[in-house]
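Here you get one chain, nothing else, as structure tokens; it is the form predicted on its own.
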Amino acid sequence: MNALYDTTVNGTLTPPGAELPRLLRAPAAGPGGLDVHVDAYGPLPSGRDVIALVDAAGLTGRGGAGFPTARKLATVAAAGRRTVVVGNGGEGEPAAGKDLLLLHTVPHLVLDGLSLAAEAVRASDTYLYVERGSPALPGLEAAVRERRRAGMDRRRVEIVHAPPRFLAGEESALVNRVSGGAALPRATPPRVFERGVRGRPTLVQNVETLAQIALIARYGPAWFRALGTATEPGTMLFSVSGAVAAPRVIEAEIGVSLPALLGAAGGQIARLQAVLYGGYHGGWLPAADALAIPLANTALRPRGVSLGAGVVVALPADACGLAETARVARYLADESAKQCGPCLNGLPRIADALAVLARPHPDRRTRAWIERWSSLVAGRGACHHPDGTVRFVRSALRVFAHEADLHEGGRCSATTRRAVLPVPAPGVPAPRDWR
């Protein structure tokens, strides 16, 4: 790996060029890891051009939806009440890993990001949300303390602890849990830089964003677009699982092509038959075609799927596309706050169906069951749950038409039936662990 910095000019700190990682590349956090953080990025620059630096650079959201940070931000700070700043960190995505892996190793540049935000938009209140239990949570909680000892904390950051479920970091089910409440979506709107925490405008970023952002701020938007596409700049964590020899969090710029990343993962293991972009609630796109497509939304979106908050997940060619879906949407359906229709009738009949239709001789009317009730549920739910999960198992049915084929006249192509897709054991948590 080469050094953060290549030289230091009177004095001053210059930045790198325009190699890979970024995010990763200081040393740990640890004992001491404050004076490591500033020795490596240097000093916590002014918040006060953040915006207009976040505009230039165009970074856009890190956490799924990919909406223009610079347009956040501006949005919070013509509030200009009492605005209050979270970062995000709550990953309840199974297949994802990458903010685990910031907030446990460089918890001191997402904390420079949430300190810059805060500043930008005036923030008199300021936290960060973070899965109960999270093995990052001791370090993170001796980084805040580390910050508040040498006078670094410009605004006091509070944590607040995410329950283990799917739809916690759904924005409006944090907002819901920083203001004492359990961590349930609601409808929207009003948004939550409308009225968020405690009714006042509220700014959610995910914290890749907002590292993302203490970047920028020390960098500039030229160092920021020397990787990516010029539509879409800079880098993105890719959480890569599945047919490869090394699972594992990797940094690349947007519009790298999938097998320089897989390759990155250790190289492919298996032939693939498709790949899960987006997480659970993205969608499968078939091997050939995600091999010769880059990952930029702008060359995913027209096949009907997105980077999402960058999981990436290669399915072996001997796996069951139907039955790993099944599971997922069993998970999905399990995971809902039961507070509509859709969720509490709609998506287990679905998740139902769909494990029909992943066994042999299914009824022939399955899939337009399928297609039906996903008809019924989308866009009908309190919350986006429904629609992310109709998205995955509509692309489901597209991607593995063949196969549903194949189990309607009683075969099945997998030579396998080992897991592919990280699914937490079955059952449904209590009320009380929404909170």
Contents of the next structure:
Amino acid sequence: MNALYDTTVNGTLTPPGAELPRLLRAPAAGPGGLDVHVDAYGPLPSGRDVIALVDAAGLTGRGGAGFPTARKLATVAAAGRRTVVVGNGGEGEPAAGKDLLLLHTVPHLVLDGLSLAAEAVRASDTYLYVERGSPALPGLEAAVRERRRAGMDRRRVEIVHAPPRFLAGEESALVNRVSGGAALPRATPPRVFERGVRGRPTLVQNVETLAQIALIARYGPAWFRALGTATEPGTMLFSVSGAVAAPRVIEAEIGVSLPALLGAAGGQIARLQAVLYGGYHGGWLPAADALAIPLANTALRPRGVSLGAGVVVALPADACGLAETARVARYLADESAKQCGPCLNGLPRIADALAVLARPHPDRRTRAWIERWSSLVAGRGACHHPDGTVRFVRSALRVFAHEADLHEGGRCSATTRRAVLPVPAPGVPAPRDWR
Amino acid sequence: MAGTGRAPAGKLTGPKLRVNWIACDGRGLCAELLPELVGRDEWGYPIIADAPVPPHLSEYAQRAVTICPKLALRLVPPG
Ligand SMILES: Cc1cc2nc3c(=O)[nH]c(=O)nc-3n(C[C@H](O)[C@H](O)[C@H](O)COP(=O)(O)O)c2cc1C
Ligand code: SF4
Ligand code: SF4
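Starting from the form predicted on its own above, please write out the structure of the form predicted in complex with its partner chain.
And the full complex, kicking off with our chain again.
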């Protein structure tokens, strides 16, 4: 997730008359960054009813699930006693780079949002959860120190290191890690807003969501809604990669067209076959469909995919979608926390069967097996890892059905096996203790 | 796959059986006690329909909850 994007450059997309970028307007990392930041965005507002503003803005979570942020804020605020807020910068998704970019270039905007959220739910503790070894860490630590000296935040912000694992940012895994344990998901209920960090009601918010809160508190809901759609207002950070000239993170309004987004990433460099939306718990869409419908959940959800955390990967026509899916399915099976029977047993079988399907002359029952194991793991884990994996795999069986037919006949339309979807290099051992 | 794991159709509103997948050991004691509602997958883990327990089986469902050696089975309110 680190090398994919140049964190010093960002693409921007400006519809006529609208102001973009918003989040990435004023890079303010490094010494003296706080002054640069305050000059650019204005001082941290205080005494505003942040929950009401966020509600009026219609902000939804940018960490993947798209849940209304004001409802989460209100739930934790109502819990009353000694609440906790955690900014989730774990970003375990290999094809995503937007949280790193934010933390690296506008750390104070994220910290503003964290401070405002903590104020809104009257939190007694605030944490920022960031992958261990992240290139953003030195700048973040400096930013936290700078704010402390300036007396910016009512509460001390503690940075907690996430292990580099796909599941590390799942909210119950995050809560376990911030509580001092391993970053392993736990059984629900209780949900983290009921009992989270050290048993206290906990608000977990993606770092992009926090940065959006920092803007909404300053400029208001009407400003926020000037971009995006009526039902999905605002901008979003998209991590665009695959068959584009300049893979990068792009801030665009929700509802942007795919051709415009790909254009902002240097443009297509090949004919497209399919597009992956929402990362490795997301799904594939055939390129013809994807190019024709806007990037908004209202348009995407009826086709079985969603924006998730903004990952967009363009698959070129010369690649094998089944081979791509098989490689990622193996990664996802390896990344299972292996705590729950169906997930522990089912994901490796799905990955094995996909590997067979990705080669010539697979057994003709292979797809039926994948479907059977998929139905056995979906909804039967402590966390949504099996559900998300199955969503991804089933979308591949739909979108690459013709390719699977070809493979059964001993043929393959792909002319290259060059990998498109990134997975962490094998041989880099993931920390076994999940810390 | 033993058992169907399907509750009879019909509008029921009672509590549902829910598994804590981290705690469950997959040895299937619950399926032996309550084959009407609990099937098993090929690895032994319980397959339980996401449907309310019919009233005539609620006593057995409660016993399955009590007998589960891992305290992995619970009856939760519908919803
Ligand atoms: C397997 C899995 C991994 C996740 N990883 C992340 C992550 O890296 N960062 C993140 O913000 N949310 C992640 N989430 C979503 C979080 O559980 C949580 O919903 C989110 O942080 C809430 O923030 P938001 O409402 O601002 O989006 C993950 C969820 C799952 C199921
Ligand atoms: S469902 Fe899978 S990934 Fe999630 S906690 Fe259980 S074993 Fe781990
Ligand atoms: S009795 Fe309990 S531990 Fe055993 S299979 Fe059933 S739920 Fe799992």
